[in-house]
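Only one chain comes next, encoded as structure tokens, the form predicted on its own.
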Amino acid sequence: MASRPSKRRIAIIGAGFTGSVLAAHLLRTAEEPTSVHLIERAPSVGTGLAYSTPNSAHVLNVRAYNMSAFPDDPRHFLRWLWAQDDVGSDDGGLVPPSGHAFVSRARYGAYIQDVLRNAQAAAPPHVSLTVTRAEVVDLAQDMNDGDGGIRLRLGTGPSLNVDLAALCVGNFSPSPPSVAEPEVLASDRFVAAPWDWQALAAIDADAPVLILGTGLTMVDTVLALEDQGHRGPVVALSRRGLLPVVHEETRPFKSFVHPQVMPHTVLDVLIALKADVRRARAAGLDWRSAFDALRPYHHLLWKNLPMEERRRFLRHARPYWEILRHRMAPEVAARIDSLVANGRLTIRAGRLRALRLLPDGVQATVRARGAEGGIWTRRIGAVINATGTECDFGRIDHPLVRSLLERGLARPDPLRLGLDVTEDGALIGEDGAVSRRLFALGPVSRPPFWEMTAVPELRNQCTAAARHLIGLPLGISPLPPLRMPRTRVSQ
């Protein structure tokens, strides 16, 4: 029988919100000798893509009250904010006691960095944190011994041996439109990722711009263009041309959901939700109060929907759910409304049919939706892909992702929402086996839950995952050499 290791070794791959908060919870939770290795390829930890924006106009899409890193201390972020001497400098004024304010994402990134720093400072002597700036490009596990360890190969050359590994790799850039000519994608006229600040800054200030997508990513992109002095017209295009709605302060409301009587069709959910909205309005409340009352039950609703009903939701209801669920801060919505009113921003509904490179720009061809109908063509100076992050891991060309899929250690979920995982985050391999050593958390673990992108869900997951990882029994087995992948997964 294998002896118990003298020290538990846990690797966290990715140090954005999920990775950093998971590390903080492990430092607080571990009661036995534990070494935590936090590996991040970016220069800093705690910010990730979401909170590394340099633009103070990019604010949180969730009010400050709901942004604590600790589910058992909901006012933690508020207290941190109130303790800052310059809390009102770039956040539109002081944060009120209700916490109904939307502060800058950069400030929230600083908060997460403080959370990790303080957790490390307060950690007991038997728990350690090592932060490594590197990219994990390959991962091997002993396939002949369920209690075998894991070897991570870093892009810098060395390898790291650990007992457990948690993938907290966040979001990936959207896939390019299939109708675009290769010459367009290879040119500087096409901005592949909307958070590529250098590429956005290089766009000519007078150039007409086409943004693919009309969600919150588009909103951020428009604000970034405006704040860098862009003067040209901007067209935002999506299949339905839907804009996110604006946040308003909500009040407590009792949802229709009862855990012992769950709806089993999307139609039943929508009918019950509409009834809740009517009840809320009759009580003098906004519809948002009824919609937000449903949030604690999203995971339970999704779990109880059969696979075909989940597919039906994704085909028909998802775009409308997204704009109601993921809203704009009031000050952001006011700017967007102003740009639309003065003609600087146009929202169009339609399907992109072609992107062709011209000597002086790009020609976009679109089939309009609805009453407009027909085909329209326009010459534009730049195209920005803001269609949302790529969730289909069969299409993601990332070294570690490819390694996991090619080795059979992971697989995309059937709905292509992320990696196939259990509710504990354990990776499910190509053969359907549940890993005892490899876990995925954050947006990549969305499939069992549907909602796993916002802080309230992520912090709960990190808290539970820390307890789970600390409680797993470990044995010692020799690590295998890194094996060559068996087959490549098609793009």
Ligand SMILES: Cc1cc2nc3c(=O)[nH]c(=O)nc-3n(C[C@H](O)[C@H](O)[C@H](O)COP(=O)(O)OP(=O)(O)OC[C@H]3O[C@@H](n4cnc5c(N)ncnc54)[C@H](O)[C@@H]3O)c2cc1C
The other form holds:
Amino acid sequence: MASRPSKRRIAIIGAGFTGSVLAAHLLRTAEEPTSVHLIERAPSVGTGLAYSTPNSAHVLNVRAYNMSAFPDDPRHFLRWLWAQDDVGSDDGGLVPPSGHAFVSRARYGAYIQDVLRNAQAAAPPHVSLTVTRAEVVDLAQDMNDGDGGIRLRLGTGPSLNVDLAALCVGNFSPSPPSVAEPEVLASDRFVAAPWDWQALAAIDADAPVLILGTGLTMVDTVLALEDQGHRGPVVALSRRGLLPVVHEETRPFKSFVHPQVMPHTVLDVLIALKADVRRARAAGLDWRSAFDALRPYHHLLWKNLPMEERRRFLRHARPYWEILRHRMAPEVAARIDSLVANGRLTIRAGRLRALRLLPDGVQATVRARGAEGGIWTRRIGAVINATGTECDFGRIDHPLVRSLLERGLARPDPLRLGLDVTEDGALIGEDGAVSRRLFALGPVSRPPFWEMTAVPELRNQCTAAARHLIGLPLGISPLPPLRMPRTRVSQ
Ligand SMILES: Cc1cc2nc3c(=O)[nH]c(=O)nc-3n(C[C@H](O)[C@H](O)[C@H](O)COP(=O)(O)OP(=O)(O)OC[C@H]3O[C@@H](n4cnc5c(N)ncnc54)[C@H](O)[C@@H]3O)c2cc1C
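Since the structure above is the form predicted on its own, I would like to see how the form predicted together with the ligand looks, so please show that one next.
Next comes the full complex, and the chain you just saw is listed first.
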């Protein structure tokens, strides 16, 4: 039997916000000898998908005061911002002491890079960080190691043996529309990944553009088109044609939620929330104050909803939840409003029926929503798929996750929100066994929580996960798997 290395070896796969902040927490808190391996396939560490945009018009959708990487130091990001010489140069003015400002996502990426750098510089000698540029393409429980350790296969270079691995692989591009001809999807008229800035830049400035989706990703895309001087008309389409609402100032408000009397149906949550909104209005507050007062309880509310109620929420309330919860910064909303007002952007409600390749473009056929809607057909120059991140792991083409599913080390959750994990992030395998060594954090771990998308939730998860990973006992013999029943739901 191989002897256990004296250091605890932890691999973090993916160095966006989640992976980088988890690494920073491990460097800060590990009391025993620990080596942290942070592995990222992209050229830059710390930025991930959200914070790697080069466009300064792409601002955070959360105010600066709520974007600290550290839950125990809420003003950390603000102090960092104020210490920057050029703050305000691309962020629409100085950030006020209240932190009520929406700064660029690129700047936030620089902050996370500094968080990681500083944590590395301040780490005690018994904790080390190694950053590797590589894609992890496969992962297996290593029986040759004699202790059930993890072997990671990298796309380039040798494999890596560790004791624990955390998948922080983030957000995925939307799946293509099933009604599109394969020729459309294969053509350069279809932009499959809405964050592919090069593909957006290649769109003919006079081309009519159809954007699938009317959420925050559509908003990003429209701003990018505008900033590159796009002149053609832009139509954004979604089933209901709902735009994200705009942020407004909120005030502290006491939510209806009481841990001892949690609602067990979506209807009860809505009734209570409406009552809160009425109370807030009576007190002279905006509805957002009541809505935001629920934020600390999202996980508890979700946990108390039976599976059928969760399903009901996703079927009926999700589109409304998304636009009310994930809002636009006021300056962004103002630009979108003016584009709509001057006819440059049209928001349509309807269902895409077909995308057909023509010699000079793509023909889109749409059934408009509502009784008088009917069918409309347009020739367009480019289609951008901005329908939101894909979270159904049955549809995501990611070599590592595919291999985990094939090996039975992971399974999608029954509601197709991400990977099936415990509240600690431990992966649940195909047979219901809870892994003691494999974890998933960030948006892929959404199923037990519903909201595990934005920084205020992710930073808490990273803090708790770091504590958990450094506290786990690592025995010499293979750990017996725990078992979790699969909750039966009809698909
Ligand atoms: C466009 C966009 C804008 C957003 N804006 C905000 C905002 O303003 N405020 C907010 O709070 N939240 C925002 N979010 C939510 C976002 O989910 C989180 O803030 C956060 O960025 C998620 O970070 P992550 O590290 O989990 O995921 P990601 O940022 O997606 O990072 C995952 C990383 O893993 C790497 N990776 C994946 N697979 C492998 C592999 N096999 N091997 C090696 N590396 C791998 C990827 O290259 C990537 O760098 C936004 C999300 C998006 C998509």
